[in-house]
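As a starting point, one isolated chain is supplied in structure tokens, in the form predicted on its own.
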Amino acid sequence: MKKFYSVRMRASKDGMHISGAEGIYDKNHVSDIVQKYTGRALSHEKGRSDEISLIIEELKKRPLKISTLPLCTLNTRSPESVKKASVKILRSIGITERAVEEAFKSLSLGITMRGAMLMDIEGVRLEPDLLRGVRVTRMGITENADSILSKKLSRLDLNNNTVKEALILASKVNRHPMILGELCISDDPDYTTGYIAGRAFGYIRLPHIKRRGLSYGGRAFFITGGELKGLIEYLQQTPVIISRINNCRGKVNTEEILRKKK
């Protein structure tokens, strides 16, 4: 059987985050992969890391094999805008208004977590560490699935790392039956496209869901039914590889999402 490793990259500086990445390799990649890695850990727009972690890790058990999300960006213009349109998408899928209220002014707060929130429907918060969160790991994408994906968001000028991996964590997270949708908002102070992404929708870019300079952010996982410890489980340890594609469309309206998810 052919042998897999998953990557993972931690970059830091003065004990502040500054970089990540990773995925999931056939062995004759692996160290390819390393120095590709710890290259951009040394080149970062957010400064020269000075402290570079790296686990290079044999599965165990072959990867999953699913599908990304469907992506689209919404025509958002200002943080107040990005709400309103996120109450209303994920209300339509069982998730309260007090539950995004509630995602969106913890994410807020500038409390910076190294792995996401877990929030049932109404918006209280389930996991064991809510210091720490839940990190998602084990993922990656096969080499034809990511250059069909390159293609498709070059057309829309959005073939970078951001969102490729954005999309690829997503897709993972939201394939599992207890998630229902997810809320992003990137750490970066200089990015200030968020999402949120559900299998109803797909994944919904976010554009100006902050202003810029501001470094809050972070991810909400909201979850119904089921036993935490399986789906915690799944979310740090079942390796996920994504081998096909979905559409990338361009800007959408609020109404063309309900409209297609009815």
Ligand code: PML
Contents of the next structure:
Amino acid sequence: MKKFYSVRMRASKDGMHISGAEGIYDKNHVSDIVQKYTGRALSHEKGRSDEISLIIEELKKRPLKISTLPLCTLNTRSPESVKKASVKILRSIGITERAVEEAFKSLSLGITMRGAMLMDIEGVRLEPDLLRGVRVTRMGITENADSILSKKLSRLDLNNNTVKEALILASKVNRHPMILGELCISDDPDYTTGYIAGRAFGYIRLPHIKRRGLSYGGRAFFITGGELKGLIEYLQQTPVIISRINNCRGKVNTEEILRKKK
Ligand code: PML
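Cool, the form predicted on its own is there; where's the form predicted in complex with this ligand?
Now the complete complex, all chains and molecules, led by this one.
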């Protein structure tokens, strides 16, 4: 049987997070990837890392092959319009306005958690460690799917690691039946586009989710029913690899999304 490895990198400078990357690769590609990740950490625009941690782990289970969520960008122009649209879209799949408001509030407090919050549809926090949250790991994309994704994103001028990695993570997370949807605000002070995601409507990018210069952010997963332990095990341990790419569209408005919802 072909052996797969999860390769994960985290880099910091003076104790501050600089960059992170991860993927799933077959044995022959591991050393090239280690070189690529190390190069990325040593020449990052935020500064040269002084500590790089690498984990190279042989996977005991064959990765689950999945598709990306369809991607589009909403025509939002301010944090207020982002919140309004997010409430409308997430409410249409059963997540209460209270939960969405609570998620925006908790993600804007300025305490950036390493992992994601888990929230029920009423906005009650469920993750066992409220400070660390739940970190999603062991995900990747096949070489073929990656080159298709690059082509589709290039047409939209979005072919960069930030979008690709966020789409891969959201596609893994939202594949689980207990996950209804997700809200993400980047903690990068210069990155002001976030997203909401869900199986019913895909990955919706949200320009102007926050004002420039603010370093808060993070992820909230809205969950329903089922056993929390199994969900956390899936998010952290189950290897998932993207092998098919769904459509990637440009600007859309909220009404179009609500009309097209599965
Ligand atoms: C995108 O532009 O689609 C990505 C948005 C979220 C980025 C989260 C991050 O900072 O990694």
